[in-house]
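Shown here is one chain on its own, the form predicted alone, set out as structure tokens.
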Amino acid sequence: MLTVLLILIPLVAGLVTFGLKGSGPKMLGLIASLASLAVTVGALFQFRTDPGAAALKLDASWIPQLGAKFTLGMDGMGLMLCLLTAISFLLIFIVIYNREYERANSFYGLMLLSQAGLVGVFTAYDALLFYVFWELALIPVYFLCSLWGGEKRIPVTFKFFVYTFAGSLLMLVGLIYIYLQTPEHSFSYASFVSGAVSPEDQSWLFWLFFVAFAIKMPVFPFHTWQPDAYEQSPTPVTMVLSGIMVKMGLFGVVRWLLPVLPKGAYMWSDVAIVLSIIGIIYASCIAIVQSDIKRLIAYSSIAHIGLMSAAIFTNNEQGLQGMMVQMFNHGVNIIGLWIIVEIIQNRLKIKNLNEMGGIAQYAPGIAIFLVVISLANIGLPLTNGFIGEFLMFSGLFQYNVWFMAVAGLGIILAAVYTLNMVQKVIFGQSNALTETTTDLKANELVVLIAITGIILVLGFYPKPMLELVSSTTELVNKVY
């Protein structure tokens, strides 16, 4: 029952939205958001004392004819990114209260919409189920960036739409296939680890489902969408596509890609650690050099989820529950420098680094959280940041020696833009402009204090996270 009611208050509030008139929609998501994180938390109870809980699934019949279920379920990696996606739309919904939008009523929709499309993948345990709930969690985001976006949001949010539409394609391919080798002819999440598919199969299988996920994360070379998707989207879209979107992709690969095809994934880990460390290195050079902050951190996204993307296929423990950790931690702390940024751009009406400047000495506020946020989206120690980098680098220290070399990299350089990003924005010389920023209101600093608390919190003590996943981490290693 909590699972399902995770999907209807979203859903059944995102539709009633579209009918709201002046603050009713705002209103109407935050309060919405707000009962999802309660749910949430109250799954979250229940997780720790009876994971096997009746309240915690559902399996309904769907098409019988078709071998489909309505099967919804949670098992700690599912349940931690459903926290993960409450906490982000309450926050995003709290900064954003005092925004107006065009047709808010429709923005506001839209936005719980998408919020249900992705507790529907995190729970899904129905191949069928998990392939039209990926696609409900992208259609409101196409319109939501094509109709609130940039200048250019029209081709930018077409080339989205062509990538995304291309691997959801590819990925439907592989469904049907592994469908049609079941013995029931079952979409359950059941038949299709069943191990009905012969190692052959799985060989070319991998790629159908590992392209699909990769545009989403995105790996290397499946990434050009994602600078112009953020650049181009409103603020709070691009949160949800950094913060939880690009998830979908790192959660498929472990829920459907490495316990279906086991043998595909043995077979072509090399090649898919290697893509992304070459994600890492090449986003984190672009990053350096970037003058636009959005764009930077859109690259500087594209380099930590190439190193999740890595820690997955080094097929061992450390590996596996340091990217898990790191997709709650990473979500929190892109949503807080987007946050920084919807403020400073809110304020200022301008993205160029060089334009700024001297921040600090106007909005202290504003430059103490974008501080200690940038500083935990580089996983300096004692912030959440940490420990899933240092068992990421511990897994793939052990899957290859050289691989960690070249990948730790990546933290070098992480830290000359992020901290070339900080000098620019709030220290140095200010100009005309940024003498006229004004400070954190009440609901901007709320949701940093959170975020912060956040990051500090999980940094000091990460074992609740870790014992959250660690029963995924178990399930996964079992299958290789």
Second form
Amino acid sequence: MLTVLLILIPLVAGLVTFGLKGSGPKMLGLIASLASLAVTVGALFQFRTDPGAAALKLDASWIPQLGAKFTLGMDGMGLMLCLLTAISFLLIFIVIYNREYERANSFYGLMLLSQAGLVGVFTAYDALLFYVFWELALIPVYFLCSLWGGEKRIPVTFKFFVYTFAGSLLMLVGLIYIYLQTPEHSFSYASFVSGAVSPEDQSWLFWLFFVAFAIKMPVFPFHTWQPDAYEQSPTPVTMVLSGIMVKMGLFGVVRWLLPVLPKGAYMWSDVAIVLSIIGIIYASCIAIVQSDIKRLIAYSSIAHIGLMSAAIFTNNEQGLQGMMVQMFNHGVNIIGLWIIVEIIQNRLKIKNLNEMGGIAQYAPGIAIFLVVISLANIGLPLTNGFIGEFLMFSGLFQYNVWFMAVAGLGIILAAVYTLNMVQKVIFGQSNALTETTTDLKANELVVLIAITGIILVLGFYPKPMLELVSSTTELVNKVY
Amino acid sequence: MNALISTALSGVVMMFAGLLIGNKQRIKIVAIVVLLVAFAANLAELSTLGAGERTYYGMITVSHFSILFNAIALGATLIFFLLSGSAFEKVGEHVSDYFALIFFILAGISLASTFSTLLMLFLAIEIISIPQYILAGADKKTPKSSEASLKYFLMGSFSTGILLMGIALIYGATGTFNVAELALGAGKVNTLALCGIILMAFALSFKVSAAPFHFWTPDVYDGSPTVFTSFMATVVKAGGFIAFIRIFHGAFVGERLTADWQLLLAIITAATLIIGNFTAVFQQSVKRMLAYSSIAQAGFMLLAVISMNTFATQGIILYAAAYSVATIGIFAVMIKLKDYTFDGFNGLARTQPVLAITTTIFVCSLAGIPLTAGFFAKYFVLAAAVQQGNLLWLVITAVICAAISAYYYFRVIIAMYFKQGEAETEEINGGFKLMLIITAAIVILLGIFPGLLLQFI
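Moving from the form predicted alone, what structure would you give for the form predicted in complex with the partner chain?
Time for the whole complex; same chain goes first.
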């Protein structure tokens, strides 16, 4: 019931929002996201007391002719991502509360629909249902970017849509093939992981799934849509894209690739890891030379996701656990960074780093939070980014020392571009424009305090998060 | 049988209606009423049929499948009449005759879904084709319409000749016209029969505008009065596919034989998908884009013809319904616009939000986005081809083409929502909007519960 509520709340609220006027949409958006967070916290408590509770599941008939059912459920990873979704949407809605969007009803409506789609992806335990939610999460984002984005939004969003749609269709072929191999012709998760697919089939089916997930993450060389899309999207949508939506790809690998095609994944893990590592180095190098702050963060995100995708294929518990914890932490940190970008962009209407400088003198609040979040983003010890990165590198080290050594260069490069960005934005010489910067408003302060709180708490005490995802890690290790 | 009789009679009724009723609006109402009667008569046969099928005089065989297909064809035509019926008046004076011709086409389609001899198949194809040649040239004021009609007639006659030749060769090889008695699959494949099958495959490919026999399609669709293009591209095309699938799945079955024509049709399918999709990308007129997209969609439907399994039968039913309804919907919207180019749709979301949102749903369905009927239509035909086993290369080609199709379909959405402009439309009444909403609701309903249709097979 709780899982259904998590989808229904944003879905119904989203549909209702389309018909509202004035400040109605933003109010409903806030209420719905608060309610979603409350339900997620309820689910979290339920999960800790009884992971198999009926309240976390749903199994209803859908298309009997196909053997597809409306099956929802929660495991540690799904719950963690639902929590990330709920927190992120609430923070986003709070921070944009005093912004006025044209056609606000459609904006908030589409945002809520994308939330429903995302939660659906993280909770679906039927392959066809997963596919449907996978696509549904994409459609509202397509409209959000195309309607409220930057100057080049239409071709950029279109490229993003066609890329991901092509990947999804390949995955659909893979899903159909596996479905036909299952003895009882079913899309249920249990049937998919039953091992019905032969190793020969797994070797090529791997690519149908991997390409779909790699585009979404994005992993080199499937990443070309990402920097443009992040740059051109309105910042709240970029937060959704980079904070939550890229996690769909990582989630897909853990939930639908590793357990369903373990031999295929084992066969191609070297290639997948090498592609991921190329992505880390390549994106980091490009990030260093970026002068557009949105593009810089976009490329830094490719590098971070590259490490996570490498860690998935390391075939050991530490790598996987680190990756899962990092999914949450990266989501929080990157959203924090985007919030600061949004605040600066809203105040100064610029994105070029070379035009910024000296903000610390006029807006110390912004400066403090930017430093804390940036340091968390590069995985400084005692911030939330550290534990995940440590575990992932440790996993990678166990898999192949050389892979770890090359990927490790990413830490140095990340420090270079991140500190360079911090330097250019808040320190140095101020100019006529940056001198007009005003400090944080109450709602912005609340959001950034919340994010910093999460960063520090999980930096000092990551155990609850590690425990939450451990059930999924154990499951994945069994199938190799 | 009921569908065949009732649609043929309906055609005659409409011809007399033209003599007796002067008011064009009333003629449309009469057409809708007789269509509803035909729809009911078709469904009524279900109760008398029982579990099996019934053959009449060794010529036609009525089954659950044929009744369901006829229901879809008649249902789609009903939506077509309700949405676009008033556009008949703009084509020319002979409104009742146009309705009559459409009923005769429907009679041909119901024959195509029930034939049990090759002769009946030939008749079905001809009954479907000839009224279309006339409808294509119905707008006598426009030279393009006459050109379309002539082109269609010449090419159509040519393909009919090929079909007849194919039938003659098969008759020569087997000595019978009866589909059930052909027994081509047993033993060694007769060369004469194989030639016949190939000729029939070519002729039917022409009728469903599969590449490389598609050249007539864009010109004919573009030149014909838009309202009739809508019908030709949807219900009629589905009728062609039903004939295709019934003859190839029903009569040309055998281990060696099936492999032979499957390869031929697989190549035709790949060519259709690639040519249809790639050419549609470059079109500036939505009408021509839809013409090429109908070629592309034919490629998907051909996947069902190639695959010999239950998914294929379910797929063709779902595809016929999903594709017809969505395309009729988008054509109905286009008829109301003054400019048929993509730019003509610019800013439609601001001026006519209902039209824009329903068009979005139709376009998403054509592209195969989940929760619209088009998704499951594509799903079933892809599943059929995957299950076939040796066609994975074709399946991958198809999904890549489907991704390309998103490009041109979404151009309509981009124009409506994201581009500045004042799309000029004719006056649009509440009834039309309501019908559009109902049509879009059908698309979504079938997209969530495809079982609603499939349970009847």
